[in-house]
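Have a look below at one chain only, the form predicted alone, in structure tokens format.
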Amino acid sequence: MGAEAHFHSAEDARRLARRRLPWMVFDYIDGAAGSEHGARRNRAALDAQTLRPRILCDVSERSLATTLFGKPAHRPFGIAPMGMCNLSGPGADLMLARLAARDHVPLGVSTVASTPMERLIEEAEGNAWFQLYFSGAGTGTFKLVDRAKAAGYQTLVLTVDVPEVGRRPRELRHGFKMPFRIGPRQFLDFALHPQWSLETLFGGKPQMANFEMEGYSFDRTESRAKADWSMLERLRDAWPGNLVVKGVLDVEDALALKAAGVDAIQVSSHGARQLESAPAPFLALQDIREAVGDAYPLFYDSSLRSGEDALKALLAGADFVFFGRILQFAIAAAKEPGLRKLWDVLSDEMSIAMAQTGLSDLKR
């Protein structure tokens, strides 16, 4: 019996992952900005939202299927872009890609993915969106845009809530760096977690794979503060496919993005990893939906931990939602079987919550 048999919720996966991962890696995945009040605020908003139970509705046949940019998806939730996923386990990026291919949901491919973007869209059978950071003066950024276009990506996700990388004390205490570096403190940490260390040794040290090309490197701490509305206009002109802007919490910004020709907005606080004092995105979602109207595509991520959480976000106005770090915990806990087990748990949680609230499908 594999480890995946022992978890029945995202919290079970997190608990097992915490035992197996080096402290530095666990805190990189799990941590948030500042004293992490923002993360608690996010959870409090979701926890405070109730669902309305309904009775005597025939919900014997239920569907989690939806459409996304006109294409069918087997689930109303996808995989958020996450940097350096292979820290959670060798081959994690590819595990996520295979899951995206199976259920025809988007795999968010991070700028700082640990597997090249070309390999991931191939493994995901086209079910992949490329997430873009503007960095420095932007020259390298637009090289990545051209590369994503050549690789066949049809959706580009511009993340706009990181003009400067937020301070995450849990990372700083461990001396976490990208690219990955090992000093005496990290060596001791890894020695105390031998299973992960040996697997990573044989699997290869995770690298920022999209920058293994001549003439362009990526510094995670480099300022991204030069990004402005003229950059967005240039990007809109350069990108022929769907353009999503991620990291929006303000109604005025949302309306301006809609007017600028952005195809969809993703309401997000970056998992509370950037601005500790940011409002809870779940509350912002409802205000932004009211402002942009019912027909405009609106996505959501941040602090989702269950299928019931996801249903709350969909009922609050999101057309589609994304899970993030809990998927890495599942991989760390039990590799690919763990990932698929948690995905099934999330699906079951949502389906059961739909039954309890009288919903047969997710049509709004």
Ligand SMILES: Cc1cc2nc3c(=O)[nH]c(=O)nc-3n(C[C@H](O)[C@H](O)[C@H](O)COP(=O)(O)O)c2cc1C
Contents of the next structure:
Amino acid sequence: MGAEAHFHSAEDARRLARRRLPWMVFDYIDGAAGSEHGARRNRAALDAQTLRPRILCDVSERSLATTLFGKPAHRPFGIAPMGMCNLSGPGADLMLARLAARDHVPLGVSTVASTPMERLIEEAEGNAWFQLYFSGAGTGTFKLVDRAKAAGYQTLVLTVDVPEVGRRPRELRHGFKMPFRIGPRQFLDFALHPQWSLETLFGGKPQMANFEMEGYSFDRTESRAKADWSMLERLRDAWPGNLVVKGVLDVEDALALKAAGVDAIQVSSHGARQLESAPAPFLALQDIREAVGDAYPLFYDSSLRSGEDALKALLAGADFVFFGRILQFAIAAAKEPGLRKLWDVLSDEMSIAMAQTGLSDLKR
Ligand SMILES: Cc1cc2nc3c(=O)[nH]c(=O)nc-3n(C[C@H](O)[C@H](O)[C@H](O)COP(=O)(O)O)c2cc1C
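Please supply the coordinates for the form predicted in complex with the named molecule, as a counterpart to the form predicted alone shown previously.
Let us now look at the entire complex, which starts with that chain.
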């Protein structure tokens, strides 16, 4: 029996991951901007939201299935793009891709994924969206767009909430850098977490794999501040597929994106890793839904920790939602069986909450 048998919630997985991961890696994944008030603000908003219990509805047949850009998905939740996932364990990116393939849900493939985008879309059997960071003057960015097109991606997600990388003190305190700089502090950290260190040593050091190819370079801390509305226009012209803009929290911005021909908006605070003083995304979702109207596709991520949380976001106006860091914790805690276990836990939590609120399906 693996360690996954011992977890029954995302918090259980996080607790186990905290023991197994070097402090530097745990705090990189878990940390948020500033004093982390932004993270707490959104959690408070989600916790304050109740679901309405309903009785005596026949909810014996329930379905978590939905459609996304006209295609069936077995779950109303997918995998948020996360850079360097293999820090949570060797092969983490591929585990996430296999899950996406099994359940026909999108795998967010980060610009700074630890496996090349071509390999990930193949492993995900097409269920992958490429996440783009605009960087520097943008030349490399548009090269990546062409590459994503050539690899068969049909959906591009432009992340717009990182004009500069947020200051996350927990990350900074450990001297987190990619590639790692191993000083005495990091050496001690790795030595005290030998299982992770040995597996990572043998499994291959996590890399920013999309930049291993000649002609591509990336500096994680390079400014993305030059991105503006004219760049979006250029991107819209260059990308014939679905264009999603991720990291939107403002009604005025949402309306302008809709007018600019963007196919969907992802309301998100980047998991509270960017502007600490941003409004709670869970509340922004409701305002944005009201502004863009019922039919416009809206997605949501940030601070979701359970199937009930995800259901709250769907009922608050999201057509589809994404989980982020808890999936990495499940992998760190118990590898692929851990990921599958957490996914089942999230699915069960949602299905049970649907039964208790009189819902048989998620049709809006
Ligand atoms: C370790 C880590 C790395 C991330 N890397 C990226 C990234 O490369 N691109 C991106 O658009 N979002 C990135 N995100 C943000 C996620 O896509 C998502 O918005 C966030 O994790 C959702 O919040 P949650 O973790 O509380 O569920 C990252 C998040 C984490 C935790």
